[in-house]
Structure formats: structure tokens, C-alpha cells
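Taking the form predicted alone, here's one chain by itself in C-alpha cells.
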Amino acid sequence: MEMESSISLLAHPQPYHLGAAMSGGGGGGGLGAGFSYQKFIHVALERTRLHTALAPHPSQEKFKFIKPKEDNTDMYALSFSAPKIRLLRSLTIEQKNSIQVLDFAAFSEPEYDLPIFCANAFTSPARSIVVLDLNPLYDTTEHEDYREKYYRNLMPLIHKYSELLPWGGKITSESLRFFSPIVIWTILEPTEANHKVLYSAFMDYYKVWLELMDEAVQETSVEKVDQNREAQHKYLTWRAEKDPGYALLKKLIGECAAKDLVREFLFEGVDSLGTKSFLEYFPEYAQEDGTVNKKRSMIGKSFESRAWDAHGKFIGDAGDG
């Protein structure tokens, strides 16, 4: 089944993001009792911490206290910047008893062309299905010298959680156009053991976007920055158009206040980082009418397997679109 068939199946936005170990449940399936996807978070802003100075970033103060229209959801949004950060946000929604979802996500200051750090994960008592990378920000495969600088080196990482954290199934080069060499994308029964892993493999996938957050130098030269700063408005305008979330949100808080989520604090910086529009930058997704057309997983071929060989470079296989 497509990545975006399931997410829809579930009623899910985009693969949210990774969830925190189990208190319980074990094998069989099923959430457990301590499931949640917070310790993740809060580990992680632990982590940072010890790397940079975090300051409330200003969507912040409108989004943390969301109230869902259903009684037995919960939903956490909270915002940062550092002085190489522009926002370091996370969202976890928790259904008493049937869904936890994970959002969280960091992105540069365009001064610096730093992957930037995606990690999706939705777990229902069926299914976990996880979307964990360090997303380029130029295009691995036409980009040699950014798949070098960035990725040569990481490899071992997909190394070793591709056996642990295995293929998820076919998936389109739509959603494979944002995707780097060590992607993790999987479909996984919600066991604690499982859980663990997934835990595990996004410290793992965490720890190595901070430290080169530290390597980072700035850069000088304008064009070049221009440049990181059109990668990354290209990218945002990408997934607020075509983030599958959109129907969960819009079911827990509204159309209003789930556009206003989408743009000024998932993909913050969509308004303000660029003026291109959606078709701009994607011109194959215009209808005749000039509008967007809303299908997905229309463009490309698409990958029953990975797409990329033990040394990142883009090998595609047989599967068609």
C-alpha cells in the first residue's frame, strides 16, 4: 500500500512525527498505557539545549493551548529559534485510546544550507507509520556536491535500521522528491519492542542533525543565501499544499484554524520566506483553470524498494507510476 493510501486510510496528515518508547502494551499491538509521543519531544528539547540557546519562537504564544472540538483529544504545539535555527517546532495530538500522532521538525536560518530534520509519525492500535529523515534541502540527485557534504557520511545510519525499520512499500517520486539517501520510511506493528527502535533511531537521526547544526558555518556570500532561503520556501510551499494532515486538522479544529496551523507554525515561513506561489515552483500540478490540482501521488513512477544505493547515490528500481 502507497504511503499516502495508508496515511489516508488513517485519517492521518502527512506521516507525523516519531513517538516516545512504551511504558507498556509489549508485543500483540495495541497503544499500551504509557504510550506517548512527549518523551521524544522533551528529550529532545533536552538535547538541544546542551547545543544552542532556545528562545520561544513567536507562533508560539498562538498555538500552544489548541483545543480540539473533541473531549478526548489532546493536542501540544510548541516553538523555538537559536541563533542557527529559524524554528524548531513539534506537535503531538492524543486520542484517548486510539491515535497518537508526532510533528516535529527543525529548519535553519538561510544563512546555512543545513538538511532540515523531519520526523512524522502516526501509531493507531493497528499501525505505526514513520517518516524519519534529514530532508535536503537542494535535490540529492541532480545536487552530487550536496549528497556529498551531507550524506556520503551518513549512510551507516539507514545501514543500521534498514533491517530493524524496513521499507514501508511503494511509494511515488512525488513524495520521493523531498527525501534524502537515508530516509526512513516504515509501516510497523505498535509493539513496545518496535516503539523502541523508532525511539532510538530518531535520538540517533537527532543527535547527528544537532552536530552538524554545530559544524555549520555561516554563509557570506547573498546569493548563496538567497538561494537556501528559495530551497526552503520551496519545501514549506510544498508541504502546506500537499500535507495529508490537513483533513485531521480540519476535523479536530476546524477549517479556519487548521489553515492557520498549516501556515504560521507547521510551515512557518511559507508567507514570509518567499513570494513564489505553489505553481511557481510545481507548474505540473496546474488544472486548466489555473487552480491546484489536489490528486496525489499523480506524478512519477513509482518504488516498491529504496531508491538508493549503500552509498546514497539514486538508483531508482523496475516499479512503475
Ligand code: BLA
Contents of the next structure:
Amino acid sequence: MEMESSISLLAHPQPYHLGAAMSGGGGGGGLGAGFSYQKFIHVALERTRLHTALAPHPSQEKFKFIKPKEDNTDMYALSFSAPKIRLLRSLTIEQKNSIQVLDFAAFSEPEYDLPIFCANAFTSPARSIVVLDLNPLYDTTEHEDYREKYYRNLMPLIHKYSELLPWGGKITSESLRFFSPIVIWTILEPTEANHKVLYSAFMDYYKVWLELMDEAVQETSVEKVDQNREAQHKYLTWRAEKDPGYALLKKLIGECAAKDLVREFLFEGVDSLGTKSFLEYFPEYAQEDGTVNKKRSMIGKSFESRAWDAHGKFIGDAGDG
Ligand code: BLA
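Now show me the form predicted in complex with ligand BLA, since the one above was the form predicted alone.
All chains and molecules follow, beginning with the one already shown.
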């Protein structure tokens, strides 16, 4: 995991100090700079540049210098596009000795049905809440062909990590349909050892995504491209409305700025890739007066253990023991 020190991080607002990211912990268990997620992004972007040419995304300008209200908190926002990538963006938040947040995602152009790369981590002194996945564009329970195409060969990945990064327990049921059979959903103690495992899993998963991108063949059927676009729009619509990070963003930068960040940066495309509304996609959230129910989940939490078998087939709560 040693890195070259000559790498420059394009458009990054602050110089990145390589020593810091993996030196942390110091045995005190404190949550310091040692648990920074900056290195994840830094290395991921470097790797990406070995595969494709990144150009700054239009959303970069507006959010480059985003500044939280609290002095002890830093936010870094980066966004790019590339020939097959509509949007590659990252947000990291660092609050001194308090919280570290990683939100890194990659969305392909609608001409490809590539899964959405999704790496989310929220780390407080108490625990890290992590989702790492190649989120399927199409629900893999309903769309077996999609599951076969992308996940069949990737199942070894989940076996590699299922012990060190165990299932995080009951989860908002609605989240499951956006997850793939190789999802890593876990809650960890924020130790240096866990940070390293997470780094390794992140790099493995991202490497796979980059390889899928290399191999992806442009779809020519207009219907298929339209379907891909709508599927991505549905995903963006969900996350822009119900993302668990939204509350914290509002607290850090205020309601208006958080809304802009979510709709124009994190889930950019939600206002341009399609015209359907949240309630058209998710009518179960409709209230009598026509507004969206503020609850994150209508079904509640479920899935005490991994909801897929070793072949990636959905087994729901059946695996519970
Ligand atoms: C909690 N974040 C969670 C949880 C999940 C996720 C599954 C556990 C609670 C739950 O069951 O919902 C993440 N959920 C996801 C992701 C998808 C999903 C990635 O459905 C994708 C489809 N988390 C972040 C960011 C912040 C953040 C950027 O990724 C803050 C800016 C915060 N996540 C955060 C917090 C909690 C959380 C504070 C705990 C509070 C809560 O459960 O509401």
C-alpha cells in the first residue's frame, strides 16, 4: 500500500500529506488525521487516470471551496467526467477528532449499463458505518441477466471480506434493492486495523469497477440507453431525497447549501436525466396532501444477516440463524 509521493492531486484545494493517512491511531484509539479518507480518493483518482482521461466536471467550480460553518471542519469536493463516465465525484468531510466522512461515487454515461460505484463511510469515535458496493443499475433479484452479467464472477470478492467486514445488521429495507450481492454493509470499530482493511476493500472494489468500465461496450439501442438513463435517474432521485447523510450536511452547511450540494453535486443528474418525480418512482411515500413522507423508510429495518447466498441469489432473511 505504499504510494508514490510525486503524485499531484488535480484541483485539490489543499496539499495532501501522504504520511498522514496510514500513520494514524497511535494506539490511543483516538480519531485523528490518521483515519483520513483523503488517501482513498487520492489513490482512486490516480488509478482512474491509468484507465481514462479525467476532465473537470462542470459542478466542480461551484463546490470546490465549500466551507462548513464550524471552523474545525473541512470539506473537500471533487468532480470529473471521462469518455465513459458521466460523473465521478467525491466528498470528504473531516471534523477534528470527531468525524470523518467519505462519499465517492461513479456514474457511467447512459450508453453503458455499468453498475454505480458507491463508497460511503461515516466514521465517528464510536464506529464506522460503511457501504461499499457496485450498486446495480437494475435490481438483481428481478433482473437475473444483469446479475449474471456483472456479479457472477465477482462473488469471490465478498468471500474475501465477509469475515473482516461482517454484515452490519438490520438495515432500512428500501436500501437493499439498491445493493448488489457483493455489497459490503458493515459497522466497524474505528481502529487503524479496520481502516486498513477498508482501504484494501475499497481499492479492490474500485479496481473491479475500472476494469468493467474498460470492457464496457456502448449500447446502440435507443430503448436500452433510455432504460439505463431512467434507471440511473431513479437511483439519483432516491438518494437525493433519502440519503442518510443529508441530515449531517444540513447541520454542517445549512439547509439551502445542503440541498444544492445534494442535487447539483453528489447526485447531479437528478434534475436533468429524467423528469419523473420522487413520488412517481416511489409512490408508497405519498401522503394524503400529495407531499413526500419525510420518513427514510416505510417498511422499516430488516435483514439481520446477509441477504444473498454464495452465488449471489437473493435469500432475504432466510439465512438468519
Ligand atoms: C447511516 N448510511 C447509514 C446507513 C446506511 C448508509 C445503510 C445505516 C442506516 C440505515 O439503515 O439506513 C448508507 N444507504 C447508504 C448508502 C445507500 C443506502 C450509501 O441506501 C446507497 C443506496 N453517510 C454518508 C455520508 C454521511 C453519512 C456522506 O455516506 C454524512 C454526510 C452519515 N450515515 C450517516 C449517518 C448515519 C448513516 C450520520 C447514521 C444515522 C442514521 O442511521 O440515520
